[in-house]
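Below sits a lone chain in structure tokens, taken as the form predicted on its own.
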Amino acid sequence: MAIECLVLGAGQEVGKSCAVVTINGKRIMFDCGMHMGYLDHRRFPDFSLISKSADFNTAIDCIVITHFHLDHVGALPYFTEVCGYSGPIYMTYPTKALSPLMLEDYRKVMVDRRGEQELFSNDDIMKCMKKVIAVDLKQTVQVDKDLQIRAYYAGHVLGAAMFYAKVGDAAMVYTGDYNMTPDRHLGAAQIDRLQLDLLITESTYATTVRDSKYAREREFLKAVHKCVADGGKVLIPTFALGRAQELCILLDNYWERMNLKVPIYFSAGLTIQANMYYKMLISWTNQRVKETYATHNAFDFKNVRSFDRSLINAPGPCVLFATPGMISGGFSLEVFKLWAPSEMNLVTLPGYCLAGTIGHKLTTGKPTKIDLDKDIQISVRCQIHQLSFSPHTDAKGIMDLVKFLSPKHVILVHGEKPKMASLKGKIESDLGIQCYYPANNDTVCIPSTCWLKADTSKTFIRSSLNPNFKFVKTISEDKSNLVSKETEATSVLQVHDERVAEGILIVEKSKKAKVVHQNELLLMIGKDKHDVQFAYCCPVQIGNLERTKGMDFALSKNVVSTSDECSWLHLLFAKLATKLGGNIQDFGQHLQVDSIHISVCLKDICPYRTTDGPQKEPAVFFCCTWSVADVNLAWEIISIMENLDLSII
């Protein structure tokens, strides 16, 4: 059985996450993003690959979303309500609260200040949240009897998950977004050690190892601190679940820390409610924030306040904390246009940027000025400051994370090309596993564990039971120089009794599994026995036949014949026990190494026979016969005869 995975999103790029795998029969979409960068076509997945049909319902057994963002669960609605899919839908208890905050902002940004085409209404991100079954950390969800999935811990955002599932022997994670080290108030990412066929894991900084966090939350402050002091404004773009909240408890604390009066606003009410459920879900936070959590809620802000419209123009220097992150449309675009155009202030990106958008210009260049639409254009004079606050694990965690699970296959989605290409290089180099990173649209197909009961025959049982004698007859450690004496050295026989259980796996339709034995196998099908074997007549010289005393040979053509063709058996012997230490048996007549029989070959015009013209050294033939299963250490064996003299000693 093979495990094949379907990307949807995410591949080679970031934004837009899902991919469909395919693991034992069964079939999961896991996320089912959106990107934030495209208006077009490339918005959503093409989720006509998955059916030709659209019949998603029997195409797909579940769906899991790993968490909140819209990049991971921006398409859900449309594929539900518009697509018509009405299967299992999965995820964490915050990501079920928190999924439909994100998505009714986004559709108000786009349909109602925007006035874009509505993709999906508000009646369908409701109709999709009833469709949705919350679960628990490490708590295992039979989807059906053969499909299990279980939810571990990623850091990232609140209730973010990065997903196990298992059918049959075949098991596989899918990490979503996570983060290997914690920060003010989430912990870092907690898995078990499993035994997985594959690991699909994002890569968006691939080939960045970050700093000291401490020192990155003290540039931050540094920064925002001098640009109030001189009286200028600053933007921080975000998203108003996860970074804000973090980048509020940094702020707050350091207002309160500094006595510093100056306002930090939030611009959305979503923010007050996200807050909410922040301060309900306090469980899923890290330690640290839980055990202060009886005397001090840390999402209760004392230096932030809800922001008016009517403050964009106000003079004085302020923080502004303004949605949707990355400066993608929205209040955020609107504040930008107007704050721009200062020296005096600040727009400040604390995570990553996707092309595409306004942000991601910023950070990509030192524009003075950005076209927004042909009508449009922004002057740029404000200071541009990108800081890593990023919730995404760096290239080390990453790489910890391969190395901790040591899967069999490794998938990279949701990251940059060029840096996949080079994380894929460092994880089969460094840590030997196969690795992949396909565009999208494009399918990986890696084998899996399968694990079979059988039955077993009773001919079977019996033949692997039955004693397996071997006789190796060795040469005793008195050798002497002479041929003559070596001729004459005594053998010593070794028995071994080697039992092995070897048969043959049948399966047939509708029953189960059996283990038989080949002669068994040959009466169920009714056929006779057919071996095939393999021969070769084999040239040994002789360089000095005056070495060679007391043996009794004739010259035929510089061929040796001979009468006593156990003589020269026994010198071969002598020789290859030498090279094969034990393996080899004499038995008078030939010789014989598992199925490769050799004896002396005493035609003048043999079949098996490669040598064309008269023999140029005097040589004494062997013929050699072996089955298929000995093929290679019969060839190994007579290219030793052909690199033999048997006159030196």
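Just so it is clear, the structure is predicted and the values come from calculations on it, not from any experiment. Positions refer to the first chain, counted from 1. For clarity, a rigid core is taken as the largest C-alpha set superposing within 1.5 Å between two forms. First, how it differs from the form predicted in complex with its partner chain.
Positional change of Ala59 between the two forms stays under 2 Å at the C-alpha, relative to the superposed core. Ala340 is among the residues whose C-alpha shifts by 2 Å or more between the two forms once the rigid core is aligned.
In the core-superposed comparison between the two forms, Asp455 has its Cα shifted by at least 2 Å.
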The other form holds:
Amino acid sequence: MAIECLVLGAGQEVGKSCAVVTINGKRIMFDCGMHMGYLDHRRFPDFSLISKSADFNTAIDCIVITHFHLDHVGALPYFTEVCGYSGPIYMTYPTKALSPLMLEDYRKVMVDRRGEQELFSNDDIMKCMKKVIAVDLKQTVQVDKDLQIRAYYAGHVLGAAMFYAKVGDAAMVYTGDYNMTPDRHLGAAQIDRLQLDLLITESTYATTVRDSKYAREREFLKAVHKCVADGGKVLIPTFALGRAQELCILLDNYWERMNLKVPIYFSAGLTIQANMYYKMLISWTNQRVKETYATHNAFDFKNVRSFDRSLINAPGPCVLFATPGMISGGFSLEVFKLWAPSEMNLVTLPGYCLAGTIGHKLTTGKPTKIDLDKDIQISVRCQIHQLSFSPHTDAKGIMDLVKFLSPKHVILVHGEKPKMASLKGKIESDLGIQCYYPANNDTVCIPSTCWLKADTSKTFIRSSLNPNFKFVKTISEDKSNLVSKETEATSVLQVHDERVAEGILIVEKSKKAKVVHQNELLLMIGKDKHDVQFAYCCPVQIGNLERTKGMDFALSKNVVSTSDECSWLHLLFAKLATKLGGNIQDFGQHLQVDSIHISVCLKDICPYRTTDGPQKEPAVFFCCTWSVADVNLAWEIISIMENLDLSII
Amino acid sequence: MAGAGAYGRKSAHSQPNCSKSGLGPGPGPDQPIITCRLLRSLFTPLIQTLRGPILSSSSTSPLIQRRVERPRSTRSLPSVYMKFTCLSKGGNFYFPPCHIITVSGFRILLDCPLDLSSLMIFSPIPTHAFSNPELPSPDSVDQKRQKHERPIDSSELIRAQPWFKTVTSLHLWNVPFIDVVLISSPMGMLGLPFLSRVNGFRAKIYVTEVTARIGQLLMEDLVLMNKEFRQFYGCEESGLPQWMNWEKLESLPSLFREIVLGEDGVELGGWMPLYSADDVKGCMQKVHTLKYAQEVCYNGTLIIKAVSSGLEIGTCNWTINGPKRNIACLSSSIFNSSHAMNFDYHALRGNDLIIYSDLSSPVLEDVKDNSCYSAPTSQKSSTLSADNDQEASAELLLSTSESLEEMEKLNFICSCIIDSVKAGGSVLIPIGRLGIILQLLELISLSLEASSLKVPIFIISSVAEELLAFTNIIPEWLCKQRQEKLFSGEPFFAHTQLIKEKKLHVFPAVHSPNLLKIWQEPCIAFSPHWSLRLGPVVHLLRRWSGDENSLLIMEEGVDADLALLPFKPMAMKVLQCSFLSGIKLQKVQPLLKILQPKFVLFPEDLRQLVSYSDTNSHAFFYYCENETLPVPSLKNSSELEIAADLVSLIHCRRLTAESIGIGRLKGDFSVTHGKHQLHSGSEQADSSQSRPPLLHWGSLDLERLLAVLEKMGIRGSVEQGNSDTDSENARVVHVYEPNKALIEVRENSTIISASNESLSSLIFEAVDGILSGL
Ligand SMILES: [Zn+2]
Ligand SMILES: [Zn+2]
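Now that you have shown the form predicted on its own, what about the form predicted in complex with its partner chain?
After this comes the whole thing, all chains and molecules, with the earlier chain placed first.
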């Protein structure tokens, strides 16, 4: 079996995330994003690669959307309403609630401000979202009989999720964007330890390792505070969702703490409305914010009001959140034009701005003038603060996740090619996991786990479940003084647990395979056991009896009487125990190691006594038997015994 | 008012005799499905009949044989059997059933409720208690050994710090032996701190996130309300309270005695003083919360999952998947809820065994039909059983008639409320169902608006504020209609808006300072506790009980006569209403048809209410309280998953003349996620290749053996067994070249004896080549 991953977007780039994965015959599309940097056909994934006949409903079993960012959901209404996909679509509750806001905002910007032809209408967005099935975290969703998916908390933005998918024995995780450290309003990504064949992970910061974000948050607060304290105005261009709420919590808390009265404004009704959603979805935030729901919902911002256009030129300091982010047009641009010329004012921008936006120009150089178009030029004298915290995991976070999940293969997406190459090297060398970073429209094929399923017997399960303890303990009886203090001291209990299961696999044509315990096999196949044993009657020297002082044995030549039998056995035991360690056991009448059985032989003529050469001086015979499993150990013991003199203590 | 008695005696479906006339013959409320009734609280015969069937539901069936078995005795059953013991059938919505099952060797407790209706034998704190600290003697009940045929007098109520009645049979179990506790509803959780505080308690407790939160709030509220008693009666007595003395118990009215001792007289041991706030806290720390459909794996063996039951927000049914069987525990469930996520019965499909534990029906049906074990119900289901069409079953299950019926009930209640406030009376609603409260709030505010009435609504409860806020942040747990509100950005319930508009006021207690400032009558007040013994409701009921325009809304299934005893005489109107609390009996069979289990554990009490056609493939086991049922397993073998790379290592031997291949298998064994798995281990990779066969079968042909040995350069001669008695049937091969050795061959065994290792192994090779082995 194999897993096939077709990367339609975010291959060696950031934008239009879309991966189509085939697992055991099921095909899942992870994310359906658009690329904000392109205005031509490149803005959408090349869906024709999924199905030449554009029959997407048979080609795809389900779509999974990880979060509401446009590079992950932007192409969805196009794919459902224009391309005609009508199968199941899964996303978390917040993503389902917030995606239409993002999509509609984008559509408006495109149509109303840029005057472009719309790719999908508001109606399309609504119809598309109606088809979405909302899921909760950790909920196991049975898409169909064979396909199971499950969402895990990803941090990043409200409702962002990593998705686990399993078909038969093969399983994988697609992370979407995630953050391994908590921020002001969200928790860190969280996932179970899963058995995975494949992990597809984002790699935006494939080579960056960041320090504590608190220092960088303080920097931001200090810059804002200083500006308003000096009577300046702060412009924070953001998208309506995500970063806006995070910064707002940050500022609202800071305002409380510092007892500041300077107004904080939200530009459009959109963001106020977005806060309403955040309030209802507070259980998707981090623990600290979550706990505020009953007394004072953290998204009920105390110091935040909505902005009126007339306030743009009002005197006095203020902080304004304005959409869209990166100053790509709209209201944030309108305000920027008026506020940029004063050095008292401050503009904060995210760490990453798309090429072509004013934000990009401001963060890449230190321009004093920006040409808006042929006629309009803005002089920029205000301060620029670049936010250095990002809702994406850094390289360490990616490595931590890969190590934690230990999948058999990793595919990197959503990153920059050279950085991905370096991360791939690190994953392969440090973790020994095969890693790929395919370009757009490439397919990666990997093998997947396969289990043979067999019926098994109770006896087998029981024997496997029983911890295979080997207790090793010497039984020393008082009636014999032969056991020296020394050997008693070594008679500690030793325990070994070898939980290795052994059984027999039976395969019969057109029947399910069966696994049984060895003892059950013969009954199953209707045969009689034939026991193959080894035997050897081994002489052990007892040397000069004078030296065995204090030992009162009646010895006829070569033969011991029954009453002494035990004493000789104990003596042998003591000797063997010191040489073999704890595995040998004394059962009084015989010694035993696994199948090896040793007892004193009292017969005059024993068939297992090979009297080849001349009889050595006084000896006691020990009859040894064993089965094939212990052949090597048996001969080892025999060679010890043959070189032993029991009279030497 | 002449109508006092008459109007109490009106039938279950009668109209309230309110001034509002339009209600009379109108459509909705006149239909027989409406089970609300308005009655006077004066020990009318109606109230007596009310109690009748409720008690009978748990006592009249002659089929039930009560045996209290010590559970220990059942331990010796082989583990293929699952063991099931019903510890309590429960009573009503507030007192769900409690069972214990043993699966794969693990003991699982299903719910841990409290019987709070038994609080009614206690007297509430007198109103003057706080102004007049003179304590009444705790044992002022002087009339000894009276025969209580006549109605009970309020003076006979026990005047002492109340104790709480737990599930008595649970105390027979050794708490540290419980491995898992599954809680299906907040009501099923109220007894949990008693269990979790026991020394040695180590069970994993699984609860849905929402049930855990609501359950915690309810328990904290209970502790707080109980504190009022402590302040009144002073410190708790050490040891048994006086009222538990045998002499005192004897003198109790028979109804009380039955409540205290149970029908068998064995339940006295179930009474406990309430747990403390710290016990609740400790309990919550031991709870593991889950989402709906989140799988957890207990001990690598059992996969446990909660799926929505529709009864209340966050309530659930449990599925337990073990290596041997799949079990669904079906508690009270509602197909169409107008607040909670619907009963997800699809998720219960594919289980071998269903533990049917929805005992809500008899109470409902009894009250409705005024007869025990109504025949019509069983007829209904038998006509259904003829119909084999699954789709029709599904349609029946999902029909919205139930929820429409519920809505009509709520509307009827609203109209009664409006009538009362119009007449200048206040309305008191002590119902403890969150869903009903949330819906009533919405409906009442709409009705008030429609009648342009400016009557304030109060909720007085220490946990109300948090509970209400909580309901507006849990869209994932609500019904589809409410979820839609999330996607259009509106609050899920109207109360947020009502609070903002100052139409609804929420206070933690009656003596909250701000409450007095804005208090205004008539008003509509929601307040716990439904037993009418604890909480703010006691104060309000005392205040309004004498006002004939005021209205008390109670739930059916609560013994109204007993509940109202301390407030007599009452001029206040009482509206009793039953709410849908589970699966209706006529839906049981269609449901089982869809779920297709192999076994059903079914309550004996419901046996005759549901008839079954022969076409059903599932076998029924009927259970009673305190009887342990062994349930056999269908699967005799378990499944083993073998890693593919391990299989490729196996040396397969083909058995001659048979199409069977056999091979030795060795690997690391693990039990994960309910599956037995064999992984390729660390060491066996090369060792399994060259290992000699350990097991042989067949017989050894001596001629062949000699020939094979010869080829190896080993010579010997055959000699028949000699004097050795042991080796009578043995034939012996004496090997003389290259060294001396001996091979002793019998029908089923061979012994190889040589003084030299290499010779010995050569002989073994020869023997192995002739025998079959593995
Ligand atoms: Zn993102
Ligand atoms: Zn992204």
